[in-house]
Each structure stands twice: as C-alpha cells, then as structure tokens.
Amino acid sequence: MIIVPEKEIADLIDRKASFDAVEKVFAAMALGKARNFPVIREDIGYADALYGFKSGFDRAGLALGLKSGGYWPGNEARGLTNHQSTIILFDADTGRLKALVGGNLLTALRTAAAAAVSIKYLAPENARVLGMIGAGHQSAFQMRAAVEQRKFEKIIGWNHRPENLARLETTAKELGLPFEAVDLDRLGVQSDVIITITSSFAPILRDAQVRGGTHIACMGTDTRGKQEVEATLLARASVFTDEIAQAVSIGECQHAIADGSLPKADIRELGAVINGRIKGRSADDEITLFDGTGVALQDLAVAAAAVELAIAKGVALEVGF
C-alpha cells in the first residue's frame, strides 16, 4: 500500500494538475466511462460536525475508491481546517488496498479546479468583474482557479461577517487586482461571474439581484437542505452540474426540484458541453449556473494523480498491509 501524507501534496499537485483531472473526469462521466456512487453524508450529532463518504469508479482511469470525511466549524479555533477528508484508492483489478492519500489540499484544489472548469465553457468570454460570496477557506482557492480562466479586472466581495473579507482582498491583492466590498444588490449587479462558496443553509443571493449574462458558479451546497441561491433564481438560468443525481439531492437544485420551479429535464451535465454534445452559453444576456456538488470522481482523480506523482518523486511511503 502506497501513503501519501497531506505534507506532501502541495509540492505534487497545482492549480493546472488538479484542473485537467477534473475536467477530464466530468468529460468521462458525460459519456457513461465513470460513474460515482450513492453520497453518505450525516450530522454526526457531536461537535456540530458533518461527516460522510463519497465514492465511485472511472472505467477509463481504472480510479475506484472513497473519500472519507466532512466538516468540522470548531477546527478553525484550533488551528486546523474545517474540512478534513482522506482519500482510499483500491485496485480495480483485485480490490486490494491500493493507496491512502491526505485529502485536504486536493479537496481544495478540485472544488476550486470544479467552478473554472465551469468558467472556461459557461461564462461571457468578455467577464471582467468576479463576484465572491464568501470568505472562508476554500474562498482564496477559488478565486486563484477563476482569475486563470478570464482577464478579470476587479473583484468584489461580500461575507456574512464582513471582518473576514480580509482573506479575499489579501488573495486579490497578491493576484495584482483590486478588490471592493459590496453588498449583495451590488454584487449581482456588477459581477460577469459570481462564485458562492459558503455552508448557508438559506438563500443568501437573490433572483431579483442577479442581471442577464452572468456566470454563477454555486459551490457550497453538498448536502441536504443547504442553499446558497433562491430557486426562482435557478428556474431563470440554464442550470448545469457535475452530476444531475447530487443536483437534485442534496444539490443546489434540490430546492428548485421540490418547489416545482424546475424540471430535473432542464439540469444538464457540464461533461456533455466540455465532449462538444450540448451547447453552453448560447446569448449574451443568458444566466448560467453551475451546481458544484463535488463528486466522488474528482477526488479519485487528482488522488491518482498525486500517487504517481508521490512514486516518480520518491516521496510516496509503502508499508505492508
């Protein structure tokens, strides 16, 4: 069995790495290649904490394992990160244990890899002003992701307390851009694309505050009755996503599903755009959406990739098992 601890991801995987895993793995699933199976995610009932499995299996890059983990509010206060996941990759020949990887780097780099790929082939060519709701942790890695796939001039910003908002104007200002705090009617209206990456369980944007022609990238909601998005707002937009089975369980989409103000017909695979199958952005003053749910497979994939990389680099540590 191959180990490769979380101290050495970052020197294994970058931003291009983790970007080309995922958009090859949504490409695959578009075509029937990979497949990711039923998401256990529950309130543990203790520490507030959220704590599930999500698995699957890619034919094509014989990727078949889990990630095991969740989310933890306290960890922050204790100097760790409210996210914690491990990766467990097994042998698809034999079901052997094949490798354990730290999971909280790559966790941050494919939810942020996730939301550009969605930019490239969803958002106004012309996008200059990025929109950020949200100034967690995993906020910094998605702008990061997004500035690569637009000439995004400004970012602007808004967070639920507003003293956070130091994270995104640090990371802006390190990517040679300025950046402004805005409430959210200004937000909508301003931003070419708008990222959400927050663990509301309640609409924060509104339909009435977003114009045509904007990019929503809703990055946060990955389990049942979270929302970061009203419905009506989704009705309005060409909705895509990673997998339309997430979308409408425990998706952004699982609101817009059970009001009735979206049909499961209109959700379509962002897989099938990158494949050339479906169209996306088709008018100017279209609002696409992107129902990031995070599927098993992309974490398979960039987990496979780090191994290779761990065994070339000689960093990877083999022990019995």
Second form
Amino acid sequence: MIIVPEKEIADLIDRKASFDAVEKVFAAMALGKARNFPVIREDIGYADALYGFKSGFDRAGLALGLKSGGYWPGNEARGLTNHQSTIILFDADTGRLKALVGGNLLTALRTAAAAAVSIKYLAPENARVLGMIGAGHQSAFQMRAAVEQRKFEKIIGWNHRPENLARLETTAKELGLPFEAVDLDRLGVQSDVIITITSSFAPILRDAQVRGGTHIACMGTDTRGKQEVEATLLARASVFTDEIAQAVSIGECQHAIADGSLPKADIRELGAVINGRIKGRSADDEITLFDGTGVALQDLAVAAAAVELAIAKGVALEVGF
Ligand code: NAD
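Having seen the form predicted alone, could you now give me the structure of the form predicted in complex with nicotinamide-adenine-dinucleotide?
Next comes the full complex, and the chain you just saw is listed first.
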C-alpha cells in the first residue's frame, strides 16, 4: 500500500494538473463511464462538525475509492484548516487497499478546478470583473484558478465578516489585480463572473441583485440545508452541475427543486457541455449558474494522479498491509 502524505501534495499536483483531471472526469461522467455513489454527509452532533464520505468508480481510468472527512468549523482557532479529508484508493481488479492520500490541498485544488472548468465553458468570453462571495480557506484557491480562464481586470468581494476580506485582497494583489470590497448590490451589478464559496445556510445573493450576462459558480453548498443564493435565481438561470443527483439533494439546486421552481429536467451536466453534446451559454444576457457540489470522482482523479507522481518522484511511502 502507498501513502502520499499531505505535505508532499503541493510538490506533486498543480492547478493545471487539477484542471485537466477534473475536466476529463466530468466528461467521463457525462458519458456514463464514471459513476459517483450516494453521498453520506451528516452533522455528527459534536464539535459542530459535518462528517461524511463520497465514493465512486471511474471505469475508464480505473480509479476506485472514497474521500472521507468533512468540515470542522473550530479548526481555524487551532491552527488547522476547517476542511479535513483523506482519500483512499482501492485496486479495481482485486478490491485491495492501494493508497492513502492526504486530501486537504487536493480538495481545494479540485474544487477550484471545478469552478474554473465551469468558467471556461459557460462564462461570457469578455468577462472582466470577478466577484467573490466568501473569504475562507477555499476562496484564494478559487480566485487563482478562476483568473486563468478569462482576462479579468478587477476582483470585487464580499464576506459576512468584512474583517476577513484581507485574504481576498492579498490574493488579488499577488495576482496583480486591483481589489475592492463592495456590498452585494454592487457585486451583483458589476460582476461578470461570481463565485460563492461560503458555509451559509441561508441565501446571501438575491435574484434581484444579479444582472444578466453573468456566470455564477456556486461552490459552497455541499450539504443538505446549505444555501448561498436565492432559489428564484436558479429558476431564472440556465443551470449546470457536476452531478444532477447531488445537485438536487445536497447542492444549491436542492431549494429550487423543493419549492418546485426548478424542474429537475432543466438541470444539465457540465460534462455534456465539455463533450459538445449540449450547448453552454447561448445568449449574451443569459445567466449561467454552475452548482458545484463536489463529487468523489474529482477526488479520485486528482489522488490517482498524485500517487503516480509520488511513485515517479520517489516520495511515496510503501507499507505492507
Ligand atoms: P472556511 O471555514 O475557511 O470559510 C467559510 C466562509 O464562509 C468564510 O468566508 C465565512 O465568513 C463564510 N461564512 C461562514 N458562515 C457564514 C454564514 N452564516 N453566512 C455567510 N457566510 C458565512 O471554509 P472553506 O474551506 O473556505 O469552505 C467554504 C465552503 O465551501 C464550506 O462550506 C465547504 O463545505 C464548501 N466546500 C465545498 C466544496 C465543493 O466541492 N462544493 C469543496 C470544499 C469546500
């Protein structure tokens, strides 16, 4: 069995490798070659934690396994990231344990890659202003991946705790882009692309605050009950997702599905756009919305790539098991 420790991941997988792995696996999912199994994600009633596991199998790439872990909101105060996860890979031919891979950085990279893939295929070509809602750990990864997809000239941002906006400002500065903290009205009017990446359980961005011609990547909602945007915004937008079963149960779509304003049949797979089977954006004033729920196959794809690179670079630990 191979172990790839968390501390090795940064030297193995970069944004480009994550983007390629996620784009490829979304395409495989839409072709029915890769399947995610039902997600378990529960409030454990301790440490305010949400714990669960996501598993799946990619028949094309032979990645079989799961990611387990979750979200511990008190971790930041302990000097740890709130997200904690480990990816476990199994041999698809024998079911034997194959690898244990640190999943924290990989989660951030693959989540940012998913939003970036959605921007590549759905955002207006001439997008220049990126609006960020949320300033937590994931937000910097999101911003870095997003700006590689269009010629952004400015970042604007909002967070429910404005004192945390420094993370967005610092990241924008590192990217050589101006940053401005704005209210949600301005964010909705000025942004060509909006990324929401919060732990909110109530809508933050209202339908009326968003003009047309915008792409929105809703990345924070990955659990029953969470919500970042008003449900009527989904009814107005062209909605895409990584996986429909997850979108309607744990994703941003869950609320518009529950109140009947968004028929399930109107939700499309981003993978089908990647494969050229369906169209992405079809009008300049259209709102496209990507519900990025986070699927196991994203984790397995980046973890499998990390294992191969770790072996090649001699940093994988081999343990008899
Ligand atoms: P974090 O704890 O570092 O940051 C949380 C962010 O949400 C902060 O900006 C915080 O101010 C904001 N927030 C918290 N409570 C809020 C509330 N009630 N209303 C509005 N904003 C609130 O977390 P993170 O690692 O940046 O992750 C952000 C979210 O993304 C988490 O909810 C996490 O579960 C989710 N996530 C989703 C995926 C996916 O694939 N879809 C992957 C990783 C993380």
